[in-house]
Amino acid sequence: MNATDPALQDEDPLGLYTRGAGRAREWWRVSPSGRAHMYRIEHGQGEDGAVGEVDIDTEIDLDNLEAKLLKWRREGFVSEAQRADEARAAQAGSAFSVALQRAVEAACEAKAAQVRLQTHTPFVRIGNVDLPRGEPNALVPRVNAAYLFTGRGGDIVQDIVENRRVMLIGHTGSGKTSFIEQVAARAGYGVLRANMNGQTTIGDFVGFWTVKGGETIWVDGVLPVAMREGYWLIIDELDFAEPSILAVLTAVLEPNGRLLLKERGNEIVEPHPSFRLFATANAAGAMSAYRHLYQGANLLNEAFLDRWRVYLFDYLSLEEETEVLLRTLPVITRQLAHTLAAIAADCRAAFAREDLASAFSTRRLIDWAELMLRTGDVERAAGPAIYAKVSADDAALIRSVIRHHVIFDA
């Protein structure tokens, strides 16, 4: 190994490497080759236990196979030896992880004494947080009853209780933004949303001066409305902003920052207490290994995440999607559902690939198997739901996937 890596020096690169579980498992082989300086790769899927039907199979030489490795580490990969070292090294750190216990059962009853002060306010339970309710107002999004609260939201809410400002970072159609406005919904929180992929300048940001009815007036932007009304902002696609939007935020990012008008006479202005904010980004942090895939998206400098609590927020589970389909749809039964999540779990495994050019949304999902409900015909109902939002390569290659699954899972 060369010294591109330095955590991939004296790395035996032999082995399988794997990730995810069950169905969804994907897993990459390397072998020695039967040619000098050059090594045999495969790829598949398959249960755990079983390595199952390869569907890739070449060689490539040590450079080409550097390159795999960083690649692969990027994407969630773990091979075997990475997991044996991180069970020796969860057993090594046990008096640790008993002292840091202790510290986090403190931490929770000095919260759970701070929500016994405050017996006045009425609250809302989501997972095991409980969040202050909101004033209701117009702007409080709808209840999806079928929504799935996972354990990886826990966490994210009890920033919202904190006033952390949140930034969720994963691929299109992961239900980031979705995620807060379905915690906005049962709170009974207004959200505003400014999407920055193209469509909001700094005017429509911060507010702008014009002219009505013979009268010079200042008109407020969405960051100053939700900071004086104590409504939730969501900047989706942050990483696609202005710089002269992500400057005005540097400010405000700080707890219980302020922003400052400088086009009104330099006037302040102060967050209500109810104010959150929020930010949504498919390229930045842990995904900027996947920028190319979004063309545009601004490289985000750690100084600038630093004031974020940054969560990678990925597509839901096998399971869980399957769950929210049941939910959404009664009327189909588990093993249909089953099925059409694994379709989508296979189109989103050759997107992470790049074989895919584009993603495969829970929303998008819902929206197929409605049309299906309607027409009875999955090929059908795919039309307008999926194949003609896509290139006619990737439209081909869906196709095959929905095809080996309704042929092999029926």
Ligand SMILES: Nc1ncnc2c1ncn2[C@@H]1O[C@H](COP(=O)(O)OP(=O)(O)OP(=O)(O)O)[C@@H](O)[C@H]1O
Second form
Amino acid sequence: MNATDPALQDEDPLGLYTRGAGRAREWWRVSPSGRAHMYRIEHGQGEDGAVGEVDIDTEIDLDNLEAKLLKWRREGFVSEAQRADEARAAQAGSAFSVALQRAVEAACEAKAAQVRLQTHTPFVRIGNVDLPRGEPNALVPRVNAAYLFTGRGGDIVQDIVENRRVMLIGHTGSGKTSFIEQVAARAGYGVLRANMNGQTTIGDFVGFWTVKGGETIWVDGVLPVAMREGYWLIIDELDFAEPSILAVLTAVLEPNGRLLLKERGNEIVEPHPSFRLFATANAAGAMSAYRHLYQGANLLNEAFLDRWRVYLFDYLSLEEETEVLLRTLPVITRQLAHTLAAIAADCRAAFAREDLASAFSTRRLIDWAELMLRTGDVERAAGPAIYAKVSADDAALIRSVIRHHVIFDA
Ligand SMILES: Nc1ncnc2c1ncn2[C@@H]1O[C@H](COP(=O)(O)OP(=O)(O)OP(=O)(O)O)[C@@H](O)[C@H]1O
Ligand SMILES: [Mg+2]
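Alongside the form predicted alone that was just displayed, please also present the structure of the form predicted in complex with the ligand.
First the chain shown before, then all remaining chains and molecules of the complex.
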């Protein structure tokens, strides 16, 4: 019997293969032939149930049948067994969605109940999330009134409420650090920053003993200071951190994780309830493909990344960046802001195609626009803001993008 052909044990090829619906429905049928290792194939058109007229009826061997099956699959024919599987999957999928939706509603209700319990706490609303206000202190960043909160931030603010560890990854100047700073500025939390790109030692980070006035004293590093005082700590460029710093961090990454200061006779530092930990990285996780652009960046392993909520920060969209330019420099027209944002968008597209080696950050765009307002000269402003920072090839390409927009967007 052909169905027991050893070559076909995985998948029974017998049955109906169909594509299209209604009168346009077309089918192939594979059935056993009377001869060993041979198959009968028939072709026809007709609505469900009706076989209609059979226009091909022939016998082929296994090799030919396999070629046909491949061809039919490419042409969009689907076996009945597969259709039944898909129907079952769709039903299971919808049952899953209903269960998930119920769980989401229950979680929202639980959260709302918690908020109702804390009505004495003042909140500040960012996007659609209520964040409890912090105590005013000297380390609260200044509010940037031009800052635009976009859709990419909502989940992160909720993570902050829930005391999750948040890592933002993305190209330079895509707005990672400023996002955290601006949330802290609105909600009133002090921010400390530690940059891992060559400047921060384990001593700076955790603390060290020193001699002062003949006395040996302990100086807390940035991590215990933030944990004790309830500041938000942003670890910038975490993918450049020394292994010893990553090792210390791992313990603190658990929710309410405590810090063990071995150098101080195993003193335990408990996190203040307001303490939050953030990291930014250019080339970690989903950004690893760009490691060649951020020389010296280390690959953060998955076990370490799993201790964070990792968000990919893309550059702002053309519309969002136009809005940011208008808010930052209210004297420019929307048309002008749009042209400048379009130049940045084109340069980023060239960067993604690897035609340009340098990324075009929002920081660079704003800086260029500010210089342009001072000099009144697009090219002169582009010198120190752009051209002098990139290779001669990149400068030439960016110059041509700028010329094109300046001439044609007027
Ligand atoms: N949503 C926004 N609204 C207003 N300005 C923004 C926004 N996003 C980014 N910017 C501007 O872009 C500048 C650069 O952003 P930021 O320093 O946060 O980037 P970054 O991703 O941390 O860069 P790097 O990887 O180089 O540290 C900010 O100082 C700010 O002026
Ligand atoms: Mg940054």
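Positions refer to the first chain, counted from 1. Everything numeric in this text was worked out from a predicted model, so none of it was measured. What we label the rigid core is the largest C-alpha set whose atoms superpose within 1.5 Å from one form to the other.
Superposition on the rigid core between these two forms places the CA atom of residue 369 less than 2 Å from its counterpart.
Comparing the forms between these two forms, the C-alpha position of residue 402 differs by less than 2 angstroms, with the core used for superposition. Here residue 379 does not count as shifted, since its C-alpha moves by less than 2 Å between these two forms after the core is aligned.
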